[in-house]
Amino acid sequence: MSRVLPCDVLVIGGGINGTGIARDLALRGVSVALVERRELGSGTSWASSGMIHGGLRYLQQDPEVTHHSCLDSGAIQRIAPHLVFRIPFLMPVFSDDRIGPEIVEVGLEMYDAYQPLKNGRPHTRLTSAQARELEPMLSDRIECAFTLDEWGVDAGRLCIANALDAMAHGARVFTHTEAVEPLRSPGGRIEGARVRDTVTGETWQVEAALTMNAAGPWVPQVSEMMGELVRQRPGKGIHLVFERRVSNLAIYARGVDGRDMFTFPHEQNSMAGTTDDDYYGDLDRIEATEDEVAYVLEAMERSIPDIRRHRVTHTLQGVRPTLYGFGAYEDELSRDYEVIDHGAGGQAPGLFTITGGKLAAFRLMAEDAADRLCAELGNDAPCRTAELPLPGGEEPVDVAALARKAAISLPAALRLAFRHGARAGQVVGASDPVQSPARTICACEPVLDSELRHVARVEGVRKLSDCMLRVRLGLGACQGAGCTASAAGVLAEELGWDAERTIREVAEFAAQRWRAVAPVLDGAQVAAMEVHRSVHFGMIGMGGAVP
């Protein structure tokens, strides 16, 4: 008899929706099990631009949406202050733009009224010369420019923080575990799912009163498995990731088709994007294509003529779980979300689905979904996700003191405090009898020995590739040439891997990086990958022992 886990709600999908809902429910005292077939947040959440904007663009459609977005952006800043960073935007206006500067400024003046809700700053209007003084990379063809204020977030860590808090309140979270078939009562009610651990191959059961399908772009697949039809209009989006910050400002750019895009700072890098195209391909093998990359670069070049001189290390790609709509262009599709009760009208009582939506609205969406589930469960506890801090967000960190106390470098302390907030001190305490907790594993991020031990012991990391999202391993200039082997060594020790598994994890990680690098391989990155290959083939001996 296989293992059985009983609970109130089974959440399928560990992206921002799944983890957000799990946290909301757990805080209300609901017992939750979450299964994620890969790593938490590794799908759409990870590929997003990581912006919790206030919805400037909704002002012309529905100011109410802007109001809510700004309120919730403020809430996320309150509960996860360590994971957010301010992004000043620079919006150049060109003489051949469809919309002139006065109209733009009216829009920004409207937006200014909402800025205080998210701790934002009012816009400024700059002449062409002033704008180029602020950001000399800007094209000299601009007519004038505006600045406005938005916020960015580490979407991967935001998922982890939600999952950690859910776990702290009794939820069980299983990564690399996929739902394979529904459990049905004789009456046809969905009562959880049979799940499979993709690492061990073990199959077991989660018995749940309610099941929430929060699988993002995989929602239609999961629904189909449950015998239900949910349609989406999946929209693929890619970002180019630069080796470092090209600018501390985000800069608007316009694509040849008139779409708005940006080059924007994200943590230690800049990113450029994004695209939005109907996607019909394999959701588990999403790759950026040459034409998408060219389209983004062309758009960026109009605002930043020199952009191609900057080194792109890799791409991020994902698929938006956009609500189905017929007869509209991708950009015109609603970014709204829907919570579906498959008992009302459907053939699968007990099953709910959340689909559509945006990262910036995750908390509100989770609250709505949890309200619906709790109503079904007869639980009337209020939602508390807007007030209670996420793990690490409890109090600010004195970075200089942390660096001194743990004897680590300032950059290491800064990044540790960013990822783990108030718990950074505890993270560097994850010790080993011999290895120094301060040993540098990855110089680019940086990542320390103790942080890897912490994510293995406390956060439930199961594969080397999980560390890419948890601690940004292998995302720097060398794409893991220097760090993957060392990191695999630490995980091997913590998770009990044998030599063969360790090398396999390294090989998988390298292959994953190659998929993200190859579509944009150019400039200095070609040399970096030359080093990467000689490390992996020549030194680590990828391919196993010599025959």
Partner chain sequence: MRGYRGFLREFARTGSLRALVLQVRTGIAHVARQWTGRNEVGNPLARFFESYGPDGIRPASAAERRLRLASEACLVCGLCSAACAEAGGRPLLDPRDAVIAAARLSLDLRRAGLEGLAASSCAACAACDPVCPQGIPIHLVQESLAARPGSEPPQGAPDSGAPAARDARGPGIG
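Next up, the form predicted alone, please; the one we just looked at was the form predicted in complex with the partner chain.
Only a single chain is listed, so you will not see partners or other molecules.
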């Protein structure tokens, strides 16, 4: 007989909505089990722009979305100060733009009213000369420019932090575990699900009083499995990731079709995007195309004429779980969200669904969903997620002291402090800096061997590919060519992998990096990446095959 795990609520989906809901419920004393079929945050959350911004472009059509996002941005800054960073924006205006500077400024003045909610600064208007002095790469064709600011966040670590706090308060979190079949009472009530561990193949049952479908773009599939219909308007978006920062400012650009995009600093790199196109393909293999890459670069080139001189290392692509709307262009669709009780309006009592929404308002969305679930359970405990810090957000980190104590470089200490906050010392604390000093595994980020051991021992990493999201392994300039094998060796020691499993993990990791790189290859990059791929696959005797 397969094992059974009883709980109050089963959460299906480990993106920002699922982990946020699990944390909120656990803090209220609700027993929670969360299952995620891949790695935490590996879907829409990871592929997002990584911003907790107010959404200037939603102000006219969805002012409530802007208000919620700005309000939650302020809360996220309080509870996860180590994971957020201010991004100054520069919005150039051209003489042939459809909307002139006076109208642009009216919109920014309206947006200024929301800035105090997210600790933002009011906009300023710059002359062309002032803007180009601030950022010399700007086109000399601009008429003027405006400043505003937003906040960036490591979306992957934000998901992990929510999951870690949920676990600290009693939740059970299972990665690489998919819900395969609903459990139903004789009367048809959903009472959890049968789940399967995709690594071991083990199948078991989670028996729950309530089930929350928080599967993001996979919501329709999970709902269908449960016998319900939830429609979405899935929208594909891609980002280009540059080898290093193009600028320390985010710079607005406009596509040939009028879509607003921007390039923006994000951690060690810059990103550019995003697109928005209806998508009905395979959600488990979303590919960026050369055409999409060219479209984004052309848009950026209008604001930054020399953008093509900067090397694009790879793409990020994902699908937004946008609320369904017929007859509207993708950009016009609402970014609001909905919590659905399938017992009230459907045929599946015990099942709830959350769909739509934005990363920037995840905590408020989770609070709303948890309120609904707790009302059903008879739990009247208040929400505490807006005030209690997430793991790592308890206090500031003395980065210089951390570097000295652990005998690591200042860049390594900075990255540790950003990813783990106040707990960075624990990450390297197990190592003796004299007898066994921390070893750099990935020089691009950088990532230390002690950090890999920590995410395996403490955070429950199960696969080498998980480390892309956990610690950004292999996402720098070398795209994993210099660190994959060494990282696999560290995890093999920690997790007891044999040689066959280790080789399989390396092959899977290398194949994922190749698929992310392929759409942006051009000129000498093609030869360079072929050498990298030969190193990966030749080293393990796979002849360059991509699994």
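Numbering follows the first chain given and starts at 1. This is a predicted model, so every value here is computed, not measured. Rigid core here is just the name for the largest C-alpha set that superposes within 1.5 Å across the two forms.
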Margin query: At a 2 Å cut-off on C-alpha positions, does residue 522 qualify as shifted between the two forms after fitting the rigid core?
Written below: yes
Notebook entry, point to check: After superposition on the rigid core, does the Cα atom of residue 501 shift by at least 2 Å between the two forms?
Noted result: no
Item checked: Shift in Å of the C-alpha at residue 57 between the two forms after core superposition -> 2.4
